[in-house]
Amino acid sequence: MTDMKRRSPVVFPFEIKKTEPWEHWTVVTEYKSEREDLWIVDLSHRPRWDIQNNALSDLKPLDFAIPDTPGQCRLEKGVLINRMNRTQASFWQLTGERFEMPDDAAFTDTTDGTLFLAMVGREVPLVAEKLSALDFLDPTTTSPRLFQGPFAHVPCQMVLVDKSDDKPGILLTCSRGYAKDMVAAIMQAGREFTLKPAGQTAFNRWVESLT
């Protein structure tokens, strides 16, 4: 039997330098003309789960604690858990080996039905403000912090992972069907700042720098 192939809905029109296979995906680890100070990365291959349960605060998936308050997020060991509301949370595996999803009705794998992007760099807030009315740099907001609302007119989950002046970062996920238009909108908004894609290697280094 031929191995199953999984494809990202995201395509960047830039020359790729390195790829590697990972869990039936071909993952770009490096582009030829990456920037260190402003970049976007496709993370659609990274596992994502939706968790819904009336006793959500009592769950501890794979020994990771779910935040108590809606909007709160927890970043730990390459995993980001976002509390969406009283009964719902999202579990994003940013780096490392893939975890097996618990065999529990509370968990739904959303990886193949959504796209997943990260934007990192000093001008990220300037790019984001072109595409959303949400105030990611509200001085009263701490990071990581979950935002739910429109981005480029598309319903999204977005997490302000870091709001430092050096390399702020925003992660976002939405329905896979919006991938082409979402990427086009972000690249257009970032054109004046010369936004470029980066691979998983650059993203891994950034996540490591946060912990």
The other form holds:
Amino acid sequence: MTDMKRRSPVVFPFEIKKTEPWEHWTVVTEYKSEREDLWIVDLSHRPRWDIQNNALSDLKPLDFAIPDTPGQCRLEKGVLINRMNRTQASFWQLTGERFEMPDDAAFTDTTDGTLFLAMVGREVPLVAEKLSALDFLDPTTTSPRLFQGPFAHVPCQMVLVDKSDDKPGILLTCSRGYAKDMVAAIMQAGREFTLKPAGQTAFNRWVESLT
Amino acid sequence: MALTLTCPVCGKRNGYEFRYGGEDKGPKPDGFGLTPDAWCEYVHMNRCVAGIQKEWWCHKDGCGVWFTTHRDTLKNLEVEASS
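And the form predicted together with the partner chain, for comparison with the form predicted alone?
What follows is the whole complex; the chain from before opens it.
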């Protein structure tokens, strides 16, 4: 399987400056005309697992603790764990090397079946509120916080990672089949704010700045 | 569409995000000595209340949780259990 090739469902119509191979994916690390203050990044190559178990709080995948309350998230060492409901959580590896998935029936690898995007910048909540009725600006919520509901009419999991005024960020996953239309809808909504794609390098820097 | 429902995980959301799961008929009857008629009654027959009834709903576009709530079928509005 050395020549296996994995493709992201996302293509941004912008000129790429740098790519690098990673786990059979070709990852864009930098685009030519990146913006510092508002960008979207394709993270579909980053490993994601679904964890489902009746006694979820007793599980500690790779020594990462799962939050107790649905809606709560925990960001630790480049890994984001989101509690979805009583029996389910999602495990997103945002940066760093890929972890081997535990050999346990509770774990399902969802990487190849889902789209994964991140939007970062001060205007991100304004872009999001054009596409969803979910209230990302609710002053009573704290970040990181999981939202589950329609975004551009597509059922999504979204995490408001940072709600600071300076550089708030939203991570979003949905079924892979919606990728093309989801990206088109976000780029259209972000046009008035000059939303542009960025590579994994900019995203890594942002995640580092959070911890 | 005026219906909004309160998901126990996600809070109040648009009714379009939910899937209706039928009337809440209480626990499944004990299988011991259960007659086909009684089972048919439990599975297929509904009370179809014109007013407030307890129902099952699933937050299918959100967290996926099944829960019960009360809805006034005449107004198609979610209501408190005591009202």
